[in-house]
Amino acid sequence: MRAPLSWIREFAPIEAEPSAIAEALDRLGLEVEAIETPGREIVGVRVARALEVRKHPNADKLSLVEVDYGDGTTTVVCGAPNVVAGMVVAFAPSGATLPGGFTLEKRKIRGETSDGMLCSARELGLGDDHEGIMSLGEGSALGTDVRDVLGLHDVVFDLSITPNRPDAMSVIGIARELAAHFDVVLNISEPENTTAGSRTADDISVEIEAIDACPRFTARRIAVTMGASPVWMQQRLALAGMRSISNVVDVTNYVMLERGHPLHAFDLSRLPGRGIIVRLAREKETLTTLDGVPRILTPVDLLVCDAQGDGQAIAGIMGGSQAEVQTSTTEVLLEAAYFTPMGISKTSKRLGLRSEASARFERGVDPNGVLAASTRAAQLLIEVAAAQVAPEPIDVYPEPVQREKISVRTARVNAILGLDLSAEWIKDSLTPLGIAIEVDATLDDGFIAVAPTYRPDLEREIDIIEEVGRRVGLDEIPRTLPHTTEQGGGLTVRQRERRLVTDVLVGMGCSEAMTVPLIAPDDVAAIGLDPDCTVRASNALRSEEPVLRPSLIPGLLRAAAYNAGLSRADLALFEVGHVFLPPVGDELLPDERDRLAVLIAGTVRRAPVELDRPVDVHDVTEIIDALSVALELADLRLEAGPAPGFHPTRSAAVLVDGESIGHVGEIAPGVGERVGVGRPLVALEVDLDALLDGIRRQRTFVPLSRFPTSSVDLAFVLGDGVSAGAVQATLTATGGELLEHVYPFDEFRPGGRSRSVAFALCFRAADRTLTDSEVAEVRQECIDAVVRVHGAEFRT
C-alpha cells in the first residue's frame, strides 16, 4: 500500500516530519519498507503537448513527436505506443534529470535527433508502469514543472500490510492509525448521499442468489460524461502508484485507495437486462476478464452477472471485458458490494489473479462500509464526469453485520502485557481506533469494547489486548525474564550422544555436509533403491527432483560432484538428517528416520612423510569403530555382505547386539562416475537411533590384575567367506576372562591358495601368574573353537 503523506493529511492534521512519521508507522505494525519523495531528483521536467506525431524513417516501432512546451517546440524519438497529436506529456528535455540522477542528452536514435524524452510514470519514479507515455489530462499550463503538477513534492510512505488489517489498506485506515498515535483529529466526513443532477428512478435490479459469499450488493445507476479524470486526482493514483484511465474508473481506484472499498463500474448499456445476478460459477464455465485472458470457473467461484445470468466479472476480483467501461459509455452501474474473504481468496489462489480488489476483499473489507463508499463515488462522479446520480442505490444486504462486542478484564491486559494499566488509560487508548466501550455491571474490573465492522480482526479479549499493547508500543513495554526454576534446562542424553557422534565424525577427519534433501528419482534408482517405492512431493518447483531422499547417499554423492568440479575431488564428508520412507501401516506421514552417512573419496594425502594411498573401505571402518568406542557399544560387528548401492564383495552390514543398522564399504562401480566422481569411493549409512539404542558395555570397573601376561600367536588358513572379525570374535569367547585382548597381526595368501591370518592373544589372569599348562590349555581351546565353528585350518 502507497499512501501519499499530502492524502493522509487531509484527514489527519499531523504536523510530524516524515521521518517521524514513518517511525511511528513501524511501531504501529504498519511496516514502512520505503519512504519515497519521488520528486527529489527530478529536475527540468516540464508540461508539454505532443502536436504531431509522425513515424519514425527508420525505425518501425518508433515515433517523431513534435513537443510544445510554451517557450517553444522541437523534436523527440518516442518509443511508447499510446502517444498521440493532442496528449498533454511530461516532456524532459535534454538537460533535465530524472530519479537515478539520469542527466538527458541531445543524442541521435536511428539518425534522427531526439531533444530528451517524454516520460512514463516509471521514470518519474511514479510506481512500475511503464507500458506508455504518461498522460497527465488537461488543465496545466505548457512548460509548467511536472513536479507541481503531479504533487512530486509529495513524500510517499511504501507499506507492506499485514494480512489481517484490511482497513490498512486506505489511507483512511492509515491516517486513523497516525491520528490515534500523534494525538490528532481524524476528520472523516460522511459521504452526503446526494442526488444532485439526478434525471431518473433506478430501473436496474439486484438479485443475490448466493447470499453467503456476498452478504451484501449495492447498486447505483449513474449516466456519466467519459474523459479524463483532473490532474489533481491523477496526480494521487500515480502517487499510490496506479495508473489513470478515465474519470469513471479513476473515480472507483480512488475511492478504493481512500476507504479501502473497492468498487466496479460496469457499462450499463452492455449489461442485458439492466440488472445484476450474483452467483456461483457453474463447472468450466469460462469468463473473460478485462486483461483479455479467458478464465476457467468452477463452482467456488463467485460471479457478478448480467440480468440474463451471463457473468460480467468475477466478483471482487476482476471484471469481464464485455461490460468494461469505455470512453463511448454513458451510463453505468456502479457496484458496491461485500464479498466475503474466504472465498475471494480461494479463486484469486486458484486462478492464480490478484488485484488490489482482491487484495483488500480477501484481508474483509467493511461490510458497513459498502455505501458510504459508493456514495462517495457519486459525489466524486458528479464532480469529474458530471454525473447524474439516481436518488438512492438498491442496497440488498438481509443481514447485516453487527459489530463484535467484547469483554474485556483489565487485570487480563495487565496480565499478558506485564504492565499495570488503570482501566481509564486502556478505554482512552482503544477510542481513537474506533473501538467503542460500554459499560457492562456484571464485569467487576472490565467493560465492553464494540469493534467497528472495519476491523474484522477484533473478535476476541486478546485481540482487544493487542491493540492495547500497540497503544502502549510494543517496545515501550519492560523487559523481563521468567522464572525458569521449576524444570532445568539442559539436553537429553540422547541429544548429548548426538552431539558426540558428530563430535567423532568431525575428530576422524570429516567436514559435515548439509545437502538439499530432494532428489531426482535416477538418483535413487542409481544407488540401488526403487524410486517408486519412495516419498514425493506433489508440486515440487524443480519437478524433476520431487523425491523425498530415502538415503544420504545421493546427496552426499552430488556434493562429491560439485567439489570433483572444482578440481577437490580428495574429500570426506559427512550427512546427520532425516530420510523419508514410505509411511508404515496406515500412518499418514512418512516413517521419517534420522540418518548417518559418510562419504569419503580420493587419496589420503600423507606425501612426503608418509606414501600416499587411495582411500579404501579402512577409513569408513576405522569410523564405524571410532563410534562404537565412543558410544562404549557392547556389541558392534560388520557382517560381509552386499548391500544396495554398495559393491557387491567389498561391503558389510553393520550389526548392533545382532541387528543390521546399515552398510558401510565400497561404493558400487559405476555409481560414482554416473555423477562424475571417480573411483575408489568408500561409504557407510547407518540409522541413528538404531545406533545409539544399542546395548552399552558394562562400566563395572574390574580389577586390574597385576600379574603378567603370556603372550601367544595363532595364525588359520580361512575359507572364503570367513570374515577375520568373526574368527576374533570366536577367540574373543572362547578365550574368556583370561584373555585381555586379542588383535589380527598378518594376512597372506600363500601362492594363491586360502588366505591365512595370524592374530596375537594376550592372556592374564587377574588372581595368578598363568602356568605354561593353563596357557596351553586355553591356546588349545581357541584352536580348537575356530577350526570347529569356522571350518578353519590351524596352521603351527
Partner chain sequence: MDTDAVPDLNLTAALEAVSAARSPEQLAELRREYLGKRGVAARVKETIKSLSPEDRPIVGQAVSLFTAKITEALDAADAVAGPETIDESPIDLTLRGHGRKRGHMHLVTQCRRDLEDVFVSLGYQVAEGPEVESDWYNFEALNFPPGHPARAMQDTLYVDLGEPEQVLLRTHTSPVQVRVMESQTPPIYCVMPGRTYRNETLDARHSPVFHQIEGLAVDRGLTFGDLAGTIEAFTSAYFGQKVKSRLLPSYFPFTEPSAEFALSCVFCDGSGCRVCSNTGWIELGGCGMVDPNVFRSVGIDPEEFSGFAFGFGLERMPMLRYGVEPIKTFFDNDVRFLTRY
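Which structure goes with the form predicted on its own, now that we have seen the form predicted in complex with its partner chain?
Only one chain is given; partner chains and other molecules are left out.
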C-alpha cells in the first residue's frame, strides 16, 4: 500500500517530520518498506504542449513532435503511440535530469535531432506505466516545473500491510492510526447522498442469488461525461502507484485507495436487461476479463451478471470486457458490494488472478461502509464527470452485519501486558481507533468493547489487549521477569503422549527418519494410491517430485533403498510427520494430518540365541501391541483385510474403538524391488491423532496373586475367514477373571481351506490355588464358546 503524506494529512493534520511518521507507522505494526520522494531527482522537467505530430522520415514507429514549453518551441523524437497535437505533456529538455541521475542531451535519432524527450509515468518515477506519454490535462501553465503540477514534492510511504488489517489498505485507515498515535483530530466527513439532475434508479434492478457469498450489493444509475481526470486526481493516483485511465474509472480507483472499498462501473447501455444478478458460476462457464484472458470458472466462483444472467464480472476480482466503460459511455451502473473474503480468496488463487480489489476483498472490507463508498464516488463523479446521479441507490442488504461486542477485563489487560493501566486509560486509548465502549454491570473491573465492522480482526479479548499494547507502544512496555512460582510450564498431555510413542519405537529397536514431503507420482502409484487424487506443489524443488505425500511409506521406502545401497539392508525405520490429502468439500487448503509409519526390512539377527530369520508381519504387529500397552488403550485390535500398498492376504486394518485408523502388514510384492529393496518388507501406518484419541483403560490396582498358575494349550481348526484375534477375544471374554492371559503360538495348515491355530491360556485365582476340576470347567467353557461362536473344530 502506497500512501502519499499529503493525502494522509488531508484526514489527520500531522505536523511531524516524515522520519517520525515512518517510525510511528512501524511501531503501530504498519511496516514501512520504503520512503519515497518522487521529485527529488527530477530537475528541469517542464509542462509543454504538443503543437504538431508528424511521422519520422526514417523510422516507421517514431514521430517528430513540436512542443511549446512556454519560453519557446523545439522538436523531440518520440516513440509513444498516444501523443496527439494539443496534448499537455511533461517535457524534459536537454540538460534536464530524471530519476536515476540520468541527464538528457541533445542528440540525433535516425538522422533527426531530438532536443530532450516526452516523459511517461515510469520515466518520472510515478509507477510502472510505460505504455504512453503521461497527459497532464489542460489546467497546467506551460513552462511550469512539472514537480509543482504533479505534487512531486510529496513524500510517499510504501507500507507492508499484514493480512489481518484490511482497514489499513486505505489512506483513511492509515490516517486513523496516525491520528490516534499523534493525538490529533481525525477529519473524516461522511459523504452525503448528493443528487444532480433528474436521473432515477427505477429502471435498474439487483438480485442476489448467492446471499452467503454476497451479503450486500448496492447499485446507482449515473449519467456521466467521459473524459480525462483533473490533474490533482491523476497526481494522487500516480503517487499511489496507479495510472490514470478515465475520469469514471479513476474515481472508482480513488475511492478504493481512500476508503479501502473497491467499486466497479458498468456501461449501462452495454449491460443487457439494465440490471444485475449475483450468482455462482456454472461448471466450466467462461468469462473474458478486462485483461482479454478467457477464464474458465467453477461453481464456487461468484459472478456479477446482467439481468439476463450472463457473466459481466468475476465478483471482487476483475470486470468483464463486454460492459467495460469506454470513451463513448454516457451512463454507468456503479457497483459497491460486500463479498465474503474466503470466496474471493479461493477464486483469486485458483485463477492466479490478483488485483487491487481482490487484495482488499480477501482481507475483508467493511460491510457497513458500502453505501458510504458509493456515495463518495457519486460526489466525485459530479465533480469530475458532470454526473447526474439517481436520488437513491438500490441497496440489497437483508441481514446487516452487527458489530462484535467483546468483554474486556482491566486485570487481564495488565496481566498480559505487564503494566498497571487504569480502566479509564484503556477506554480512552481504544476510542480513537473507532472502538466504542459500553458499560456492563456484570464486569467488576471491565467493560464491553464494541469493535467497528472495518476491523474484522477484533473478535476476542486478546485482540483488544493487542490494540491497547499498540497504543502504549510495544517498545515502551518495560521488561519484567516471569513469576516462576506461578508458571505452569511443562509439556501438554498430547505432547507427552507423542514423546511416549517415539520412546516406545526407539525401545523396540527402530530409528527415526525424516523424509522429504515431496515425492514422485510413481511413488504414489506404487503403494496403490491414485496419483491424480493428490495435492501438487506448483513450485516444487524438483519437477519430477511435485506431489505432497499422501502417505509416509514412500519416503521410508526410499530411505531403505538408500541404506540398502550402502550395504545396510537390515533396518527398522519410523517417522512421525504430516501427510497431505485433497481438500475436503469447499476447503481451500489440503487436509493435513499427522501420521505414524514404521518400515522393517531384511533379517532379524538372533544368532546364537536362535536362528536368524527374515522379518515377518509379527515383527510389526508386536510394535502395535507395545504401543497399545504403553498408551493403555482400552480397545485396539487388528482386523484382517486388504489395504493399498500391502500384500492382499498378509495385511490388516488397525482398529481403535472400532474405527479404522490405519493398516499393518507385509508390503505388496514388487514395491520394494521397484525402489531397490529386497523382500520381505513389513510396515504399519496409522493416524497418530486418532491413535492418541483412543479410549484408555481404567487404571485400577490389582494385587499380584501369590498362588500358582495353571497353563492350558487349546488348538482349533478354523476357516480362513476366522481370524486368530477374533478367537482370542472370545477366549478372553469366556475365561473371565480366572484367565490371566492368552495368546496364539502356532499355526498349522495341513491343506485345503482350513488351518489349525493353537492358543496358550494361563489361569490363576487371586485368593486360592485352582483345583483340577475348576480348571477343567473353565477350559471346557472356552472350547464350547469358540466352537459355538466361530464354527471351529476342537483338536484333541
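Bear in mind the structure is a predicted one, so any value in this text is a computation, not a measurement. Note that the rigid core is defined as the largest set of C-alphas that superpose within 1.5 Å between two forms. Residue numbers count along the first chain shown, from 1.
*Asks:* Taking 2 Å as the cut-off, check whether the CA of residue 21 shifts that much or more between these two forms after a rigid core fit.
*Replies:* No, shifts by less than 2 Å.
*Asks:* Does residue 742 shift between these two forms by 2 angstroms or more at the C-alpha, the core having been superposed?
*Replies:* Residue 742 C-alpha, core-superposed: shift of 2 Å or more.
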